[in-house]
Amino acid sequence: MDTLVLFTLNATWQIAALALMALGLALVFGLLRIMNMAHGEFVMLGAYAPVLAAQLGLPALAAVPICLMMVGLTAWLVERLVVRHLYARMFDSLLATWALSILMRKGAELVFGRQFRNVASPLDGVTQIGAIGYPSYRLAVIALVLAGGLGLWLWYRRSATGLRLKAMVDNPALAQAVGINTARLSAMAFVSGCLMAGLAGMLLAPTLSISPGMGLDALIRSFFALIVGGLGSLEGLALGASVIGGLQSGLSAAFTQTAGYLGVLSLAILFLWRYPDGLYRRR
């Protein structure tokens, strides 16, 4: 009974930490049909956020601003000197993107070297949970993946801005023609994206080993969720990271991390050559 408890624990941190990361590449994918290659480094950036609260000496939570305004202003000027001219154009987004990646990741390692950083969990701790005791910071961040993703589908389905999104990405001309500012919400809709992939990269610092490269894991696992669970919805993302968090901690429980990797490999080329529309369709 206790090892099924622990196993669905791992389980749930899994698909939750996934689904975290894979927010922001869902978002500006199904809004503005951008691929963004580098969603990953956006990541990286957040995960630096903690890395630069503690090396200048603040509190734990002053990661949060630098993190805003790191990636902030760092997907502003992406968004105003590349993307906005690549809107619905995407194999040309997805190879500009692709060089932004290389550039984002060459010039992190200028700045923090290419050497691992970890961080403390700003919240110790263990959670009872029956016999099993389970770190409280995970708990933590597994409720408010729920509580967040829960409100953006409720903000996307119910406010003003949501459906003026959901106009521009039906029509986009017919949005425009009836004065919807569209060159604004794609904007706003790509920051957006960017610093959730940051935020991501922020609260999942203290469990991962903050580098440079790690981006490239955070793009790839993010697209594996998006392949499985269906391209541009919030619900194809919760089912993709559903299937490939579980399908992975549950290798990785039985085998070892390697099969984990490459039994979610398998099922999303799988998905790419017989389902490449994914288990949701938009509708």
Contents of the next structure:
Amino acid sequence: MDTLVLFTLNATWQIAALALMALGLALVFGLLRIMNMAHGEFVMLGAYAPVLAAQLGLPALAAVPICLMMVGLTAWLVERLVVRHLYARMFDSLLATWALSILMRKGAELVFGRQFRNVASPLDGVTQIGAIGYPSYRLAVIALVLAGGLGLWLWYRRSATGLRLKAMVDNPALAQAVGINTARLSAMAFVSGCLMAGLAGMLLAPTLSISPGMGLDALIRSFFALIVGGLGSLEGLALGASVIGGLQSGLSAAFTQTAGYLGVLSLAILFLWRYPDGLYRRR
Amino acid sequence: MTVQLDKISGGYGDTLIHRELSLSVAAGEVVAIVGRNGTGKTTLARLITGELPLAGGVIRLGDRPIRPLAAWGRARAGVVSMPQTGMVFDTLSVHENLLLSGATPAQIAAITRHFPRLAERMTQTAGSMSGGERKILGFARAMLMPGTALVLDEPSEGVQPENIARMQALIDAKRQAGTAVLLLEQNISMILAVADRVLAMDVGGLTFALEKHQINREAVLSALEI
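With the form predicted alone done, generate the form predicted together with its partner chain in the same format.
Once more the chain from above appears, this time first in line as the rest of the complex follows.
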């Protein structure tokens, strides 16, 4: 019984962490048809926010404004200088953001150094669930991901901005004809997607080992989740994260960590090969 | 408000479809442009709305030059348009399509009284409707938008006669309200019903104009056959 509870908690944690990490990538691809290869580097940048906060001797919550400023400013610059010119050019934008990811990684090595770092969890208690003690921080992140995901989903379906975004995705020319400033909306969408990536990095920082090269792993895992779930929708993201996260924690619990990675990789390849549309097909 | 095109040129990339074309539509006037397919009517509409960039010339809405404005800016400045294709958001519901005009619920309810078909299909996605119904929806959206100029590219294509009659009534109401209406059409009865002036278009530009008293079936047909 306890093993089952622990497994469920671990699987839920894996799924929530993966969904959080992949959200920005899914947003940017779904709204702008840009595969942001620098997604992982925005996660990395966000993960350094609590490192900086700790170094400066600031309270843990100071990581939030640091993250928003650092990631937001970088994303805004990147949109203005690079991405803006490459909307509707999927392959060009992929190449450009790939180059950008290398630049950001090397930049981070210069600024933060190459060594691995860890940050303390801002919520270092254990919550008792039956006979099991589970890290409170993880439970808080799970709750935040659930609430945030549901909120975002409702906002996209119900709000005026959500409607304008849907209109832009559907028919950009007509969106302009009804007075939507698509250039500004696209920029907002890109910066928001990068901020999501940064906030994911910040929230997951206490559970990761932080280094300039950590983005690659974040990108690949996010990409797997999106491939399995179906690119470009929140429903697909939730589904993909559940399958990938669930499979990885299942195989890891039953066999070894390596078996978990191998299973996830095989599944992603199978989907790319046989079901490139993923489980949740867009209308 | 008056729409004035002063020697505008433009087309697709380096291929100019129109060279130094001039025309003006007065406030409260409906000008119909007729011509065979491929003479550049849709290109003209796109140059006015800003979907295509101008290679030269000036467009004024009233006294204001609108060439520097992007398509969204021209729409907000008052140039409302209904494109020939892609006139609705296919994945959005009928209601969402109408909402994007910026109209109030009361205005939306009022327009759907003209087109009961839309009222029945409010929650259906626009892409699941027939071609004629999509035209009606695109037309209704354009009618709801506040504007001082209106560019309609073949609104009647595939639409049933009773709904074309309703469209004509709504275009007439826009004229009464002082809107400058540019109508690109092939449907002769619609042109006869609403046009104050008819301009014939052929490859290379406008060929002749028919004033109100000259507009009749034979004259319009001859313009279509050039």
